[in-house]
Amino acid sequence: MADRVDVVIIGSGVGGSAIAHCLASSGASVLVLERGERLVREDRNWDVEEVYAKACYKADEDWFDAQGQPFQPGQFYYVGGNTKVFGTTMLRFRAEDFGELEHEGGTSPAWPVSYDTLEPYYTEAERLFGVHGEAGRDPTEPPRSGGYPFGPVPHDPEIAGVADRLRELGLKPFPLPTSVQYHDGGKCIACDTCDGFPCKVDGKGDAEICLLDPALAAGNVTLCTGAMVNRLVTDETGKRIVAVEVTLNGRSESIEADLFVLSAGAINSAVLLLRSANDANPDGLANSSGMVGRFYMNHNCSAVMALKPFHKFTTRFQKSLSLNDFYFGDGEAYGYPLGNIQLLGKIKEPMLRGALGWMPGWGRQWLAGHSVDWYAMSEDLPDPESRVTVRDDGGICLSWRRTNTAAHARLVARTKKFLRAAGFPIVVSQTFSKETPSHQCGTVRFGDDPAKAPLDPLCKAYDHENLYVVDAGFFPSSAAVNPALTVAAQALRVGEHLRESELKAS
């Protein structure tokens, strides 16, 4: 490993591997530091006990909550990151949710860029992760430039007749959009261990496969794994990131760019800014303003299991249709916005035995084979006391203020409605707690304001000429969809940025 380049991207998620993807063009040399290793292709991939009730592929390490409690959070560090695990769902942010909006909980704020800045960028991302969908469907759909790259992933036929169902009830179910190589040529095969589980033939489209693999093949990208970032090093004035210190076989090293691109997730961004404390910058890198690790946000998120006691589903792909008749509201009986639902990914017993343990075995097994399954999901606000911190020993203490929650529970309820009302007499449902943050975002936001945001609408850190930060870390509001679709739209703007402007001009 040189110990000089011209770029370093730190994280090989969805962010870093995306820019990572448009500095493959450049010329310039690039590094990707990846604390993690390469996900093993393996049977285990697909086995529900060694994933699910032994956490085979989950970090093992403890975070804090705001009671000073050790909790084992949803991580996972591998080359892609958390998209190696994610159900693969790429939907886009509506239009509105760039703007001001008001919620029961207070109000989202407004975003730096419009949703017609990004629009191209979604286009291009979709493109990238292979994305199938059918536009038109979805009645909160913004504009679009374009179809999608595929058609949609095929119902299976029970889920083919719910969908029906719902529309005899009036709303709206629409192909939930979704990374999978089910086409002509893909390795996709449409199986029941996909949302929540590696992909053993590399069915999935995520950021290693669809961004950084590519990358590499280009030959001026270089990934480097098991390689642990300490903290970014300055200059005297402090206002230039200079070197990053790492630990690579156990040993300490500096490597040295000329710009320097922070990637590592949303949680653990703001950590290494935190941590990286120093004399010029005694509250942290990129934190004149305070606002590092301010902010989290996680989405209010609920499995809800729709039961018909008398028929035994034979389901494989479940994770295929969504709604979104109630993002904006209710119609005259609740003007707020409320969400977006969407099937889960089969669920299994191993999966229940968090939540049910009282249940004897039998029991959870009788639940997930007479289920089908949704995953209900409202804005979480931003909230200034919401953070990430680092607690004296080094360790992560993560404060989640949950807002919005009034809302969330009004989703839920109106979702087991429909569902009951839909031919499902039993319906559950079970809020997902603060050791899933696989939806992590706000704690380096973005904004027009250096005293309210650590970055800029580009994601360049205003404290310093050589710094962007680019995962969900910059995101001022969380919305109601799943994030991994925006972050890329971001990144590739910020890379063709680098690559246009800041790369040409060194």
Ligand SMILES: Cc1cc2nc3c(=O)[nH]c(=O)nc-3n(C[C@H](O)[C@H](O)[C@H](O)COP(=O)(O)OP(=O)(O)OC[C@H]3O[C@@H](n4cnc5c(N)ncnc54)[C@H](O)[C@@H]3O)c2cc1C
The other form holds:
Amino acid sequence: MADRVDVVIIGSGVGGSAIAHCLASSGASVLVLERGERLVREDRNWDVEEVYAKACYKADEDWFDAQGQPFQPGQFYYVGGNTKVFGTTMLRFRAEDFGELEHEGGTSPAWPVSYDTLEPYYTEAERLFGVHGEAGRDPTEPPRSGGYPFGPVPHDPEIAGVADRLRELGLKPFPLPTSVQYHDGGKCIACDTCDGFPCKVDGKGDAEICLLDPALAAGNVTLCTGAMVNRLVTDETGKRIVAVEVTLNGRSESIEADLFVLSAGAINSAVLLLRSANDANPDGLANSSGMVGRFYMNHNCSAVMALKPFHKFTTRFQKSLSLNDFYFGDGEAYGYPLGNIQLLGKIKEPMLRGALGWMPGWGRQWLAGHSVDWYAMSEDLPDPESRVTVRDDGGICLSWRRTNTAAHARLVARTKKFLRAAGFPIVVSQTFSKETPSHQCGTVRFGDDPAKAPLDPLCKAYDHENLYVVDAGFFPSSAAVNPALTVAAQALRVGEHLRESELKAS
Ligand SMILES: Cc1cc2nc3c(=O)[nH]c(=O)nc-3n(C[C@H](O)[C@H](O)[C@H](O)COP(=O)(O)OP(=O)(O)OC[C@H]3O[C@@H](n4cnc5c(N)ncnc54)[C@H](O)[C@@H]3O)c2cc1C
Ligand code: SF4
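Could you present the same protein in the form predicted in complex with the ligand, rather than the form predicted on its own shown above?
Next comes the full complex, this chain leading.
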């Protein structure tokens, strides 16, 4: 491995891989440092006991909560980052999500960029990820410059029946945009082990397959796996990053570069900046505002199981339907945003053991066999005291202050109500815990004011002339849809800027 390159990218998730994709064939030498390895195709990819009950792919590390209690976070350190196990939902934020929005629990702040600015990059992100969907069906859909690259994944017959029933109730269910490669030439077989599982046949449109591998093929981008970045090093002024310190095969190495892109994920990027404190930057890098690690958000999410006691469901690919009827409220009944509802991957018995450990196994089997499984998601609002910090012993402390919980409870209650009306007499729910930071964001926010945000609107650190932070950390608000497509869109925008303005490549 070279000890000096033009550009170092830390992390190969959505943000890092999208930047690498933009810098392919730029003429610059680009090194991607990824702490994980490539996730191997193997039988246990689709083994629910291995993946859920034994958590075989989950990161083997402990974080600590605000009370100092350790927990094992739902983090996945592989080439491609968390997208190796993601649920493939690829929704754009609503145009209104980029402006200020009043919620029952407080104000969701405006972004420093508008939806119109990101629209072309959303389009490009959907193309690169091969997203399936159908424009014009989602009642809150933002303006689009074109259709989806592929038509919607067809519903399994039972889900088509549910969609019909919801329409009869006056709701507007729409095909959930997804990046499974279920089209001619694609490898997806629409199986029942997608959400939370790796794909055994490489059919998932993830950051490794859609962004990084094509970038590596260009020749100027190199990937180094098993490379744990511990620290960014500045020059004496503290203004310029000169190197990263990496642990590689148990050895410490230093790699120098002209430009650094930190894309370690919202939590780990904040941690790296804080751990890199030095005399010139005593509170951590990019942190003259004191905001690094603050405003951690993670969505309020609940699994909602709609049960038909006398019907055994045989659905395989369940994740094909969504509703935004209550995204901005519930008509005259409620004037504040509630959030998004979408189908989950099919729930199976081992997935219920954590929450329903008291129940006999046959009871959980029965539940999983008789349910259609939904995911209700409400916005988590930014709170400066909801934050990531580094403990004195170097450990990661995640003090998540959930916000806007009354709106989420109302969304879950509203979901249960319409599902009962749709013919599911029993509907139960379970809220996701802090151990599932799947939609982590907000910890290194971008903004127009350096006193309030570590990053400028192009994700460049205000405090350092050659550092960009490009992952879900830049979100000033979390909206109420899944984050990956928005991370990709902004990363493509930043990547274009780096290529044209920083590297002067055509
Ligand atoms: C189970 C699950 C399901 C999900 N489903 C969806 C979905 O359906 N739709 C959606 O939009 N989003 C989904 N998400 C969220 C989505 O995966 C993330 O929003 C997205 O991956 C964020 O991209 P990122 O670039 O911010 O970070 P990540 O994808 O987390 O990438 C960060 C990368 O940095 C590496 N890294 C971290 N620290 C270091 C270090 N110190 N040195 C070197 N490398 C480092 C990590 O190994 C990782 O590869 C899901 C997440 C999970 C866990
Ligand atoms: S649904 Fe398709 S993409 Fe998802 S795991 Fe199954 S085969 Fe892979």
